[in-house]
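Next up: just one chain, as structure tokens, the form predicted alone.
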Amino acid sequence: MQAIVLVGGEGTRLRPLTATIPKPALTLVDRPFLAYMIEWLAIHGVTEVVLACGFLPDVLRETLGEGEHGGVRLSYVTEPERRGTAGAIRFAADALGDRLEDRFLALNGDVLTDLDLTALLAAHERWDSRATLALYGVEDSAAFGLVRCDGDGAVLEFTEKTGEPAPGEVNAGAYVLARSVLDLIPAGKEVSIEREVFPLLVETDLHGLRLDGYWMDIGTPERYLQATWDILEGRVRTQVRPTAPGLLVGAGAEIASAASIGPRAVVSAGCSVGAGAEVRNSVLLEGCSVGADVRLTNSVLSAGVTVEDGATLSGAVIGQDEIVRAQS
């Protein structure tokens, strides 16, 4: 089974951490953002990912390397201009050629989830359909537009968003896809898959099916930290393995013994925290040195800041290699 996954965003919302790494390669607990997708992909199936790129694609190339990862063959495109979704879409499947599969998946790249595939590769095949969305319910859809079906699956309708907290069913980011699907999509322009060709298929050739489970955008920094507790605590299905319950401390991380970190903490490879620090809630990405008495909370650290003696944070998102002072 092949998927395509979209890669090319910039993650602006989570800058500054992602000023200089795309959110994909983004290390979330202890692996690049990207790997938890593609983990979920193999459990159900999926042997080859070609990843369309655009925003610092050799970052990402040069964190999930060549060749394979966790037994998925990886490829790598990069759009020479913004193609949108579908767009995206037709020119990794031109780069397969002939080696494109009569129905493949296609996956917005910047969702942390364990919905169940196989039910949705099921579904597309017993209903015979171009298309086939995987869709999730939700409680407050002012951020989301709504998708409608029928008793049968089939899609009747897209609601834009509406800015209404209404219950309903958002589109998921998760597609299976004809290979026919591709004939209505333009080669060389920016075309939108939700936008422009989704609604040609619909009332006939496209149905959706909701799917229970975990899915998140982890596109801000609050959704980030939340993202990293859901994974530390077990709230989604994945392959970390913590040092407790909503901690990990990684290998060669230095803590002083009088320092104290958690209940909810994540302090990565490299780190260090010194006598009298508190890091509560917050994330220490690789290389981060925490001095002594130093108050953390409810902050993300990018790779490599130095936060010095007596230094308080609260709320913060730091870039990358910073240095934070105490304030006189």
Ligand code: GDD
Given for the second form:
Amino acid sequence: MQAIVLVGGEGTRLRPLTATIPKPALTLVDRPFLAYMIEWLAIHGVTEVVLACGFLPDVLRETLGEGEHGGVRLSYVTEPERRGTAGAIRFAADALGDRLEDRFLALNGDVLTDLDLTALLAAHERWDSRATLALYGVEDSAAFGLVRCDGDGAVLEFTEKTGEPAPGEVNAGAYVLARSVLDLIPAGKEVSIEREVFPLLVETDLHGLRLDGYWMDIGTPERYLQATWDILEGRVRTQVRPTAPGLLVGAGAEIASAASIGPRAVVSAGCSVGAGAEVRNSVLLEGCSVGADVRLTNSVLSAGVTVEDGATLSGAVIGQDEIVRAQS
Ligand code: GDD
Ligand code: MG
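Mind giving me the form predicted together with the ligand, seeing as the form predicted alone was just shown?
Starting with the chain above, the whole complex follows.
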């Protein structure tokens, strides 16, 4: 099974974490965000992933590597200019050429999820559909694609971003597509699958299957932290092995015996935490140095940050290699 993963967005709401690193390459707990997606796809039989890149494609390539990741064949394509969600799928599909299979998966690359794609593929076959969407139930559908189906899973209406804060079933950003869907996407143009393609398939050729499980967009610092604890406390199925529930201390991290870490914390490889420091509900990415008597709560430190002795940070998001001084 082949999968096209859309990773062309800029992740602006996660700045400064994503100032130099595209969101899919950002470390979440102990691996790049996109590694979770690839591992999830592999569980459901995907053997080849094409990453449709836009922003900072080289960083993505350096982070995830060329050729293969966890038994999945990986390749990268970069659109010459912004193509939109459907245009990017078309561009990646064209790059696969004759090797593209008759049906394939297409996914938004910005959610952490363990939804049952095997069930989605089975439903697609059963319905003999052209496009089958994974749906997820939410309390506030305003910022998503709201989907209304009949009792047999046929999509009657697809409305992208209603702006109405009503509960409903939304597009989870995981699709099974028949190759013929590509005929509806003109090449070389910016095209939105949500606004321009799905509406053409509604009623006859578009189905939706509601799936339960974990599903979260990690687009803001609050959600990035929540996803961290969800992984470390086992609310989402991943391959991460916590040090203790809610806690991960990476290899080679040096924590002074008089420091207090947790209950929820990530102290990545190569970090040091000084005596008397307190790290609570916070994430330290690789190689951070936290001085003596520092108080850190609900904060995220990008790789290589230095926090000087005695500083206090609460709800802070610090960019790569910055130095935080104590207020005098
Ligand atoms: N390669 C490429 N090129 N990727 C793109 C482009 C593009 O031009 N535009 C967007 N993407 C990628 C983004 O990086 C992201 O992974 C995915 O496509 C979806 O784009 P977002 O900008 O994150 O859309 P959204 O979150 O507002 O809405 C989408 O996702 C929701 C679920 O999270 C829609 O698909 C909604 O219908 C859906 O409910
Ligand atoms: Mg999104």
